[in-house]
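There is one chain below, alone, in structure tokens, taken in the form predicted alone.
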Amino acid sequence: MKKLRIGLFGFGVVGTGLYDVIHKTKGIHAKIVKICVKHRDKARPIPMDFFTFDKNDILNDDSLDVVVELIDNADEAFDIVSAAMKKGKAVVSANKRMIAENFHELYELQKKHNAPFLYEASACGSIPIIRNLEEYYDNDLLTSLEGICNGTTNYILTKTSEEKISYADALKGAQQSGFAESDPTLDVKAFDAKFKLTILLTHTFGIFVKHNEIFNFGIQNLSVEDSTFAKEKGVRIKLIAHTFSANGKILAYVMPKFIHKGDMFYDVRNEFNAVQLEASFSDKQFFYGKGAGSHPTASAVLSDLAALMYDYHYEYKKYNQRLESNNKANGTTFTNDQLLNVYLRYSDEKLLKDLQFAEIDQQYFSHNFKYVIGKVSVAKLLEHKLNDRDDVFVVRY
């Protein structure tokens, strides 16, 4: 078992909390010895003598064996850990967006330089999703992965539908619990759950597909009407990250999705985080805890660490299982030519024909409000770009 020797980048939230954690967990062999940050007069809780602002510092130490990035910036944290990889550092990171953006490259530089990359903490916060992706699933045959994957969206839903308060005051009152940063954007449009859903995406099927190719539409345009629609109904609204396949297709999106009472979602409050798994042989599987917060990520991170201290990387399985029988993993089997059905509020009836609607079941129009439930294809979802307009609101259904 070894010891490993920690240089860190990023000391906020999770960075704290990973700190915390360390040094309360019995059994981790591990020490951070340097921390890399950005802000000089910070105040900060541990000694001065931890910190420094070059991150050379850590990426050229010999001593140092494993990097931990934990930053806010794409690009940099990118740069940080291919860095560190090829200088042959264990890497562990938190990153959604970084390895989204850069997944099959970061994939390439873990074979080239024989390094490990680990990132349970960037998926569903304190839930073990990937590490069991790759061991307890890597033979069973997936059919299915959804969940809710974002603590932020369904901290804001939760109070919407719970506590009758309007999306602006949610997501205020998310913002004040520290769940929602000052600008949401990420959040609240869906992309941070679509970051999570290419990765999980990889890990459950064993293929590489770019995030732009992944239709994504958050909650920011919920409406009062449409609160007040799924209350007729009897069900809840939750931001659902959904993958399945079907006919030797793989479909990925993320959306809001009506929730009927009895559906395991139904009752998953606040800022937890949920993940159902179906496959051939072990049909329905449930994983349930906190999304967001310092000590779950950390948890999530400490994980890494302590599987690090037994040599244990990803051996992304199912993607060299493809790659052997049929050569198709770079996407090649991924579609959005998929029918779902949903309920779309609108306002502009162009929107209405250029989406091309399978076929409608229901319509209703009044002066202001409008709505279709329907069958329409996530291809035109997605070109038409609905999560740049503030005039729409889409549910599977």
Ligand code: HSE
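This structure is a prediction, so every number in the text was calculated from the model and none was measured. Note that the rigid core is defined as the largest set of C-alphas that superpose within 1.5 Å between two forms. Residue numbers count along the first chain shown, from 1. Compared with the form predicted together with this ligand:
Shown in the overlay between the two forms, fitted on the rigid core, is a CA shift at Ala168 of 2 Å or greater.
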Given for the second form:
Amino acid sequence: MKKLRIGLFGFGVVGTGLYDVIHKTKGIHAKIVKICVKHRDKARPIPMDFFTFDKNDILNDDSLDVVVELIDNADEAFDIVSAAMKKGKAVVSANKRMIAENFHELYELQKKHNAPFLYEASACGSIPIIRNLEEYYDNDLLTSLEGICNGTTNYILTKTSEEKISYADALKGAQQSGFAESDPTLDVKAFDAKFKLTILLTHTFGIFVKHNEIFNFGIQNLSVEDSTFAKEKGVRIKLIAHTFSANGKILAYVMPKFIHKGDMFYDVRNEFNAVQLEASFSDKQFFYGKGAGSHPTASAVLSDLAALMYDYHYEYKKYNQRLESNNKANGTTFTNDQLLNVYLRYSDEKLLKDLQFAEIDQQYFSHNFKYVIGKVSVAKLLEHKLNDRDDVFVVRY
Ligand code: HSE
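Having seen the form predicted alone, can you show the form predicted together with this ligand?
To see the whole picture, the full complex is given below, headed by that same chain.
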């Protein structure tokens, strides 16, 4: 068994958590040797000898065989991760944005430099979903993955709907607990959940999709009327990421969904995440665990480090199988050409016209509250940039 010598980038919420869990875990043969951080004047909880401010102190140190990247900035993270892989170092990252933005290139880099790149902590925190998708479901025919993949929004939705805490205070609570991104609009506008879905989609269906082709709509416009509507129907609103296959096509989107009592997602509260898989033979399976926070996220990084001790790497078997079969037959592709049943609160009649609902089942007008329930295509929702508007709220119904 290998002993890992780690160069760590970043010593924030997850970095400090990792330091802690490594020191509390007996079976892990891993040592954090150097830590590269940005801010020279920040007080650190461990001796300054550990720290450097120059990334090359880690990247050029051949005695360090693993780089753990836990920084905030996605572009800087990509530079670090790709430089480390080019040097043949194994890399562990939790940076969902960086991975989603450069996923195919990162896949190619791993192949070219024979450098393992693991990122279990990048999607759904402590839930071991990526390795399960890679290994356990290799031979099963997955048809759908649905998940609560963002702790911050789930925390806000729980606090506002069940504990009558204001949206602003709930967001503050998520920030103070270290769940939220440094730019929390990434959480509330569902970009963070979309980055995670982009990663999970590849490990579920074996295709790489550019994240900006995936529709995301967050909870930033949730109004009292929307919450009252949900309460009257006896449902809860949850932000759900969904990818599924239908007629040889792959679909994916992130948006709020009305969840009925009895549905497994109904009682997923606060920063907890959950993932429900559907597969041909195993039917439905549900994974549940903390999706954000210092120790839960660090536990996934720790698990990747443990896997590296046995030279584990993702094989992307589904992607490679698909490549082979696509050479022989028509390939499966990603599409947004799918009708969804939605509740849409809106103010602008022009938007309603532009969205070209295929079917309207209910329509309600009052002085300051208008909604329709009906079928609209994901492509139209994406085209009309709903997430950029402040006068709409759309929920899968
Ligand atoms: N901001 C993220 C969340 C952190 O709230 O889920 C974990 O990825």
